[in-house]
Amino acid sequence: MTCSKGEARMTDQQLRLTVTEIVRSTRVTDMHTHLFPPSFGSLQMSGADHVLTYHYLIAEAFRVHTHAYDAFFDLDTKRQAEVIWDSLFVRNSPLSEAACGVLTIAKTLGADLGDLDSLRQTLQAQAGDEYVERVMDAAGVERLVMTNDPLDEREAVHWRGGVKVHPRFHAALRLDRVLNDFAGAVRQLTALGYAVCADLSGQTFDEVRRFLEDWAQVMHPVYLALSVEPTFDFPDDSVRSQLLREAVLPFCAAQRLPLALMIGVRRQVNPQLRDAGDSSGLASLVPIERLCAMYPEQRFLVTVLARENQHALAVTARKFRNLMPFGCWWFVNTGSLVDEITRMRLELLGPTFIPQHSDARVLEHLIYKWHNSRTVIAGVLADQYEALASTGLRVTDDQIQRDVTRLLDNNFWDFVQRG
């Protein structure tokens, strides 16, 4: 098919309705979750009391119910769900981003969508294999990758089981305990049996590095990952840059695998929110350009949680080939702002980023996240197509074809080496 501005305006309608058809039919990677397959027991979340007390509704919800905090959270999950449908889909229209995608579930999986009756007979509270792969299939989810943290014993205990994964399924290896809370995370790590010391004194980062090997071995991640706070530096003399330097990066060389950088986060500014009381701040990026520098043969993952930091990061990204941008982070994860992250990516890197992940903690946000980001994509895509034809150029569907897939799934595993 030749797609050219020249021709009649037909072809250009052809044009982006061939571009939206191709994003929407082309599987996907999703490279950041925090799902887990029914073999991880409780952990598996699904259903529709679990989709409606997502921590991004219960925040939302505290703007309109009346509850006292304790109160509310003091209720079952059962309960605070049904509070969260009156207060956001009864006494208020779901006009928000996360509100509207609970009607986009109902209507992909065929509730009704005005009943919370019809939605919890609906969705599958206690999924099995058939119902997850259901689910990834209406999101067009091909595979997706998990956040697994060693240090969490409920976890844990179903990795040292044997536990069997889902062949969709695959881990990423959390740092949070062990670098952001190292004291804490000693008392731990010495119970297991490794030599560790809070002051980093004796065999301290041979044994976190043994320790990371351990769990490589078992868990066979695709990537490291840790979650930081906006003053997040490097290098400095903080035990977690320390930790960074003698310990992880090494690992991370010996075993080849991509370091993810989450940076952002201001943990608890609301505590009485408990999970939904997390926030954003303003970061510098110099400590992924010193990383980056030092470490030339590392590669790094980074996603930035601040709107005022995405542009410092693609352009980051144009002098480091070692860093990949990735996804559009809860709170700029709604259509305007990641219609306007993916258009300056593009504008800067072309198609060699990860346009979008959806970082879901419950199962049936797969399709309402993965159905905005596709509709969003189609549409900054479709005007830059439009805009290579405006030159004369031939755009096929080959073409467009080779550069959805780049970015919806290639760029992220010909970027960690892995499968």
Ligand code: FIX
The other form holds:
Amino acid sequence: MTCSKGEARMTDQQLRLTVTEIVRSTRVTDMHTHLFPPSFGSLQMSGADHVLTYHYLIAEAFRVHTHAYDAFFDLDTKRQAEVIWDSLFVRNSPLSEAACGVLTIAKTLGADLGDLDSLRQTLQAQAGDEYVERVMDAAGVERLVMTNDPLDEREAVHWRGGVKVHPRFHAALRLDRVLNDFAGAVRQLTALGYAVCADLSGQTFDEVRRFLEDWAQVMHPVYLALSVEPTFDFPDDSVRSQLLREAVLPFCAAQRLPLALMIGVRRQVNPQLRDAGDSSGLASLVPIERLCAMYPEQRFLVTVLARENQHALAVTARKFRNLMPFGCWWFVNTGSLVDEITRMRLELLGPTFIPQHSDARVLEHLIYKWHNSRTVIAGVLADQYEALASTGLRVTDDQIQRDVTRLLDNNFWDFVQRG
Ligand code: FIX
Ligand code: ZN
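What I would like now is the form predicted together with this ligand, since the data block earlier showed the form predicted on its own; can you produce it?
Time for the whole complex; same chain goes first.
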């Protein structure tokens, strides 16, 4: 960045256009999704019916239709999609972020708006690599990270069979089953030949570590991930805390892998809603401070679900360089909150965070999620560059491009590869 001193500098409007164009055209790494490539068979989800039966839309549609919970879930996917379509797109205007997103997908892929048949014909339910690449390109997503649970048999069977992973997909080894329900995991781990005990006695820590090592060799994860409830504490004498201390963190250190923590989910506040039944709660960031202080060489990627926790996360990241805030997760992934959170992070951290991930569960979600996120990120950045330019500093295209590439791509890879 150079001082303007007599040189022509961009008008605010030019600056805004430049930032918008750079954010629009910069390819992202989507560092947390629930997507799979076609080689994982039915785990790969795409097409209109899956787009419409996204759990975000399921929850919203229950506020409109009168089906009993079980009666709705007893319907097949096609019929569920029709109920949701009728509830959110016919009987109401699709004003929510997730509902409007379906129209963004339709428009981008060339389906007729307001026509479910057209959406079904345009989006491919049986996707091959070519369609996956077309959708990723339309969303400007160069690479993405999956969520890979080694204790999910539907998934493990593909890995054991030597599945070929599309080169634009990367793995993240998900620890929820092992760490959040160790008693349940013990049954599975024992059946798989790992000598673990629910009371953590004997070889348990070594065996959990061996399990992680075995799966790291298969998946080549770019990080490990765990979601936790708002009351998450560390260190304490819980089974999870002991497993973290004695097995997971030593494993991460040996393999130089970051640990992603997703904090603040209250699972199944309404079990009748199934996948749509989780909620959010306020957490303390003190356990994250402790983790970062106790393990200064360990890198932590952290996202928080409660709006009220976002500021504490940014402040904590100012104190610990081994903490990387990422994304606006789930209930805070809406335009107004992404704007607020991204603005605040930029003000407190400069371009040293990962502004967004999509959490897409269905391939085409990438399109609307990244379209919406880019729009907000561009607006926030344009305001900050405008403020910078008003000091007399000349902001160049190259510098904007460098910063945007950091935010949308390099910050993630630099952080995970720092080890
Ligand atoms: O734990 C997670 O990774 C969450 O993102 C999901 O479980 C959640 O259902 C989701 O899709 C949120 O966007
Ligand atoms: Zn997720």
